[in-house]
Every structure is written in C-alpha cells, then in structure tokens.
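One chain comes next, on its own, written out as structure tokens in the form predicted together with the partner chain.
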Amino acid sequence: MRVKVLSRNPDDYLRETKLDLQRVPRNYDPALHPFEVPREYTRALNATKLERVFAKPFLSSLDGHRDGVNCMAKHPKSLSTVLSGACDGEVKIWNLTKRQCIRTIQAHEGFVRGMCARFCGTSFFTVGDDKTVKQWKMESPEYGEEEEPIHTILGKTVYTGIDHHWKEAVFATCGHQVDIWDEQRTSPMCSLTWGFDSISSVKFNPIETYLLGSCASDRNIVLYDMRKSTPLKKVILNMRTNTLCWNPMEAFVFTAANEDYNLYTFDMRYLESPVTVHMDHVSAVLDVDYSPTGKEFVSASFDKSVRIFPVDKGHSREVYHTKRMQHVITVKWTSDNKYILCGSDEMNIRLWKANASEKLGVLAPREKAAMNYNQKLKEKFQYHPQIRRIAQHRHLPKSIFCQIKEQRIMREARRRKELNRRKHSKPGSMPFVSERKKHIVAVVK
C-alpha cells in the first residue's frame, strides 16, 4: 500500500522574521477563482466611479495679461516655459512650475497675430498688426539692458501667422500670401499663393520638414512643398478652416479646425475624404494642438470649452470648461503629454491636466500597479451599459447643454427630410453621401 497525505511544512508558507515580506504563493487554476467575470465587473465599476471622483483637472490660472490672449508658443527645449501673446501687443514668458510671469515685452502695437519659437530654443519670432516680424532672444536681458528685438522686418501687408521650420533656419509667414523667409535676409525667399484671399495660418510638418499647410479665407486648405516653390494641392471644404496642426507621429496626417463646429483629420495623400470627422463642439473651433504621442489632440472653441479627442474616434473623450473661462482662442498640449494650456478672451491662461483623474508626482510602484490594473479593467468593460454611462458622464454648462439638444433636433429634422425626399423620388436619383464626404466640396491638384 502506497499512501501520501497532503502535509505542508509551515516554514515554507510563513515568513521567517517580522521584517520580511509575507509569502504569497499563487495558483492560477480557474477552479480556485470562482465568479471571475462578476468580480472583475464590480472592480471595473468601482474603478470607473473612482475615476470620476478624482477627476479634478484644473490646476491653475496664469494671470497677468491686460487683454485677451491671442496666441501661444511652446519652448522646444524647456518644459516649464511657455510664451503668450495678447491683443494689446504684449508678449509674456511664463514659468509653469512657479506659475509666474518671468518676462514681459511690449512687442507690437496692435494684436500679436502669431508667435513661434525657433527649434534650438534660443530665440522666438512674433508677428503683429503693425506689419512687422520681430525676432527676440529667449534669455532675459541683463540688468540695465533694454528689451530690444534681435531683428525686425518691416512688411507691406499685415501678417496673420508665423511658423518656424523644424530643422533649418527658415520660417514662413502668412497674410496675403505665404512667404518663406531665410533668417538672414529681409525679404522672403519665395512667395506662394493660390487664389485671391487672405491666409489665416501656416504650419510646417514636423516630420517631413519641407511640407507646409495653410488655411485660407476662401474655405480651402492648401499644401505646399518648400523645395518646389509651387503649391501642391488644395482641398475646398464647406466652411473656412481656422487652423491646422500636423500629427507629430504620423508624417502625413493633419487635423483642421473648422468654422462648422467640426474638426477634420486628413491624410494628405487622399484629400477626397477626411479620415475622421470629429463632432462635438457647438460653436466654431478656433485652435487645435496634438499630443506628443500623436494619439489625441485638444481643440479650443468659441463655445467656452476645450475638448480632447482621440485621433481615431469621432467624439471627444473629455471636455473642460469653467464659469470664468470665456471664448478660448488658443490651446497647447505640453511636450511631456501631461498638461494642457488654454488662452482665452478674458486675459487668462489656464493650466489643466490632460488626464483629469491622474495623480501627479512620483507614484509608489504598488500605486502604479494598482492604477494600471484599474485602467485595464476600465478598458475591458467599457462597453457595458452601466459602466459606459458613468464613464462618459460629464457636467456641461447650461449654454452648451442646450445648444447640443437644439443641434440634435436640427440634425434629426434635416435627416428626416432627406429620408422623405429619398423615399418620394426616383430610386437612385438621390445617392447616399457618407458623412465624411459631405463636408468636402472639391480637391484641386
């Protein structure tokens, strides 16, 4: 007879001294873990609720401008510096860690229309309503020195935007036409134009650095190649685009912020239809900026809110608003992917967290592990109705809430009428147009 009875040595299962960790032997047999799915579901529900509890995204407000903030620029080398230009010609440089203004420059008479920092971080450019382009040093002047620009260029027409090349000593301004300048010269290297209307913004592609995109007042977006000195192609939309932003991770993708309350993500190789139409704003979208990961972007709108969209989804994942924040003119996503800065009409720049419920600062490894686990649980159960209801609930100001309802009714009415027309007309005479193609008028090469 051979017999063995299960007998455990307690020394293998208990810790030796009080200073040791407890031993935790694991067995992943599913028979020992009953009710896996309901327990995980309950944990996911708790995680979702806690995320809403800890969702406090507002960090601080940078006070100091005496007129509405018109444009902002990020420092390419320093995470704690940001530059902003106001509607009275003032440019302020802020230190985000101390939340203070470290330098003020009276740059222009009139609006500061655009700002950009040079890729090395030693100087920055501003353009204003007084038809000048000025280059300034990034370092504060020594004691006793006056604030003087390194370089001033006088132009003939008002410039409305400026952007610097990501690698070379070249910058582009836009106004009547797109001018490409060499930093050493006082007249543009070449001028690109297509059409007769003014151009509101110009942006260089961060990856394919010879490409430029611009938005014009006659509702089109024009793409240029710097090496060719002629425009490449353009796409005409239904309404005017305010700005565009290139995806820092995908070389050929850009997002355009449009007046018809939508944002359009285009692949520049196929401009016939946008990759995605992002719809959630209830008023014109004024500015857009990408996250450094290239997976999300933030948009600022004339309705007093800032929304964060994932690149592949058509609706926003987050909306930030405050009673005190009025029309948001400009928005930036900081280069460490953690914060969002928005400058608005009422002279304040606000600092928000990109992930509203994220805990800032150094996390203990167990905290990090617990947060990762909760994040994974939320993703796994995100489609269950109770969890989705809690996760997507956001409080909206009454104006936006009522506008959304109204626009929904209008859209339903339009759709119903289109269906009726289709029903009562010859089959095939009214083709179905996909939502994406509806907003494009033409593509011209």
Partner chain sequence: PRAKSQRLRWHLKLSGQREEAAAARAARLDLLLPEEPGFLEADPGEDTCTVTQGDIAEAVDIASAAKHFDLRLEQFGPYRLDYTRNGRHLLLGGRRGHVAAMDWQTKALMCEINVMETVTDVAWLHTETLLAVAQRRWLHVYDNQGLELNCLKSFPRRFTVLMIFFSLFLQNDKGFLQYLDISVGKEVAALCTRGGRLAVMAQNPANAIIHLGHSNGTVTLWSPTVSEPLVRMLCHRGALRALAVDPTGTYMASAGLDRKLRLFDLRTYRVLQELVLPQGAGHLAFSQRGLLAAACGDLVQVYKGVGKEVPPQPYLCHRPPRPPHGLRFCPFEDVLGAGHGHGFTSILVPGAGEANFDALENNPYRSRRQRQEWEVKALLEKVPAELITLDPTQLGHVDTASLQQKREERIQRLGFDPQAKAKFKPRRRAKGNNLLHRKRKVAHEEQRVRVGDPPPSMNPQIIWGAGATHPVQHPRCCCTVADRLQ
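Switch from the form predicted together with the partner chain, shown above, to the form predicted on its own and output its structure.
Next comes a single chain, given without company.
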C-alpha cells in the first residue's frame, strides 16, 4: 500500500527568533487574486489622503535681522551654512543644524544688493548701495581681531548684483553695465554693455562656466560669453525680468522670473519662444532657484507665497504660505535637495521641506519599502478623478484665491474677445499666436 505524506520544511514558516516577522505563504498567481486592481486603488486613495494629512512643510523660522532680507547665498561646501543680507546693510551667517546665527557683520551702508560665496567656500563677496564690492573671510575672526573685509573695491556706480565663477578666481557684478573682475585686481578685466540703463541680476552658467546671463530694466534678457568682449544675443519680453537661474543639469536651459506674474523657461539656442510658461503666481515673481537635480525649481513672489514648479509643467505642484509671511524677496533650494529657504519683507528666513509630506530622520527598511510602494501606487492611479482631486487640492489665502479667480475671468474674456474679432475679420487677417510666443517682443543677435 502506498501512503502519501505531507512534507513541509519548517524553515518556510517558523521564525528563527521572536523578534523576526511572521512568514506568510504567498501565491502570486493572478488567477487567485481577481480583486487586485480595486484593492490597489483603495490603497492608492488612502496613501494620497495620508500624504495630504502629513503635509507639514514648515520647519522653522530664523529670526535676528532688523530689516527685510534682501538676498541669500549658499555655502558651496557646507550644507548647514547659509548667508543672508538685509536692507540695513547687515550680513548674517547661519548654522541650519542648530538654527542659529553664528556671525553678524555690518557690511554696507544701505541695502545689501547681492552676495555670493567663492567656489572653494573660503570667502564670500557682497555688494551694496554704498558703491562697494567687499570680500570677507568665511571663518569668524580670532579673539581680539576686528571684523574687516579682505578686499574692498570702490566703484563709480551702485552695484545691484554679483555672482562668482564656478571654477576660477573671477566674479561678475552688474549695475550700469556687466563688469568681469579678477579677484587680484581693483579694476574690471572687461565691461560688457548693450544699450540699457540698469541691470538687476547677473548669473554664471554652472556647466558652461564661461557663459553669463543678465536681466535689464528695459525688459531684456542678455547672454554673454566671457571669452568674447561683446554680448551674444538678447531676448526682449513684454515686461521686465527680475532675475534668472540656470539649470544645473542642462547647460542651455535657464528660467526667468518676470513682472507679469509668470516664469519662462528658455533654451538659449532657441530664444524665439520659451520652452514652457509657468503661470500660477498672482503678483510679480521676484526670485527663482533650481533644485540640484535640475528637475524642479522654486519661485518667490510679491504675492506672499513660495511655489515649486516641475521644469516641464506649466503649473506648480506645491505652494507654501503662512499668515505672517509678507512679500518673499529671495529664495534658495539647498544642495542636498531636501529643503527650501526663503527670505521675506518681515525680517525672517523660513526653512521648508522640499517635499511637504516627507518624513525626516532615519527610515527603517520596512518604512522605506512601504513608502516606495505607496509612491508607485500613487503614480499608477494619478489620473483617476478622485485621487487627482485630493492630490492637487491646496488651501490658499483668501487674497490669492480671489485674485486667481479674477485672473481666470480676465483670461476667458480676452480669449472670447479674440474669438469674436477673428469671427468678424477677413479670413487669414488675424493669425493665431501661441501662448508661448505672445510674451516675446523680439530676439536680437
């Protein structure tokens, strides 16, 4: 007689110690799981709801300035160090780990218009309303030593911005014109000008380091090559551009923050039309900074809010605001891609999470696995109406909400007017102009 015996390996279902997880036998045959998609949809819905529940982006406020924060700079080597300049000429160096000010310098008389750190992180430069460019040591002075700049350059006009080369001992200032300076000399190596009265900001390209971009008050964005003594080309927009920022991963791409409430991402090879128009702010955009990955950027606006935009999308994925925060003048994305710093009118620097619902600190392997699984579920079901509605909803201050509503009505009215004009005009007399090209006046080479 033949007897069949059930044979099981105890290793498959017994724990080695009491601390181990219980082993659950799983059969992944899809025929045995007919409700897999509905179950996953429910999980994705719950994950999306929990993400909104845990979205608490505000971390802390760094207070100590006695006037509005006008500019900020990141330390190129240290993640925990950030520099800020105020409207009363005061410069502060902050330790983000302790969330304390570690050093205060009375750098200028009047506004600190711009600041930047040297690429090696040993010193930093400031420019102010007193027509001076000053270089300071990053380390605090020794006991008994006075707080004095290493070098001071006295210019003929007020400098409105400064940026340092990413690899060489060269920096650029802007004001009446763009000046390129060698650190060892007191007069500029070369001056670049193209018929404008005042330039608000200048930025070096982080990849093609000899390229510069600048924004002028006559609505121009001008591109320069340091190896030539003349500008390359310029694009003229409908309204003035306040500042621009180069993409750290794509050499030809930059984003400009404009007075017409929009941001424009350009490819410098094709300036005839922007790659993307980012439109969510309801007042002038004052500053913009890219994330180190080059996939997103953060913008600061006069409408008292900070928004995070994906580079390839026209609308923001996140908006940050507080009751106390006034006009946001400057913004920076930290080099570890985790935090955002913004400086505003009411003398505070605020620290935010770049990902609002991210859990800070060390994650256990199970937590990490669950987080990745939830992320994939949200991506899989992101276009389902209910999930999309929950993921996109943001509570806005009443002023911003009403202005968005008003602008939507105005946009619709403009569109209707254009349709009516086209309807009552001779066929072909009113050409269609795309939304991207509407804002460009001309490109001059």
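Residue numbers count along the first chain shown, from 1. Here the rigid core means the biggest group of C-alpha atoms that line up within 1.5 Å when the two forms are laid on top of each other. Shifts are known only where both forms have a C-alpha. Predicted model, so just to flag it, every value in this text is computed and none were measured.
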Worksheet item: Would you say Lys18 moves between the two forms, meaning its CA shifts by 2 Å or more once the core is fitted?
Response: yes
Worksheet item: Does the distance between the two CA positions of Tyr383 reach 2 Å or more between the two forms, the core being superposed?
Response: no
Practice prompt. Using a rigid core alignment, state whether the CA of Asn420 is displaced by 2 Å or more between the two forms.
Written response: no
Worksheet item: Relative to the superposed core, what is the Cα shift for Tyr28 between the two forms, in Å?
Response: 2.6
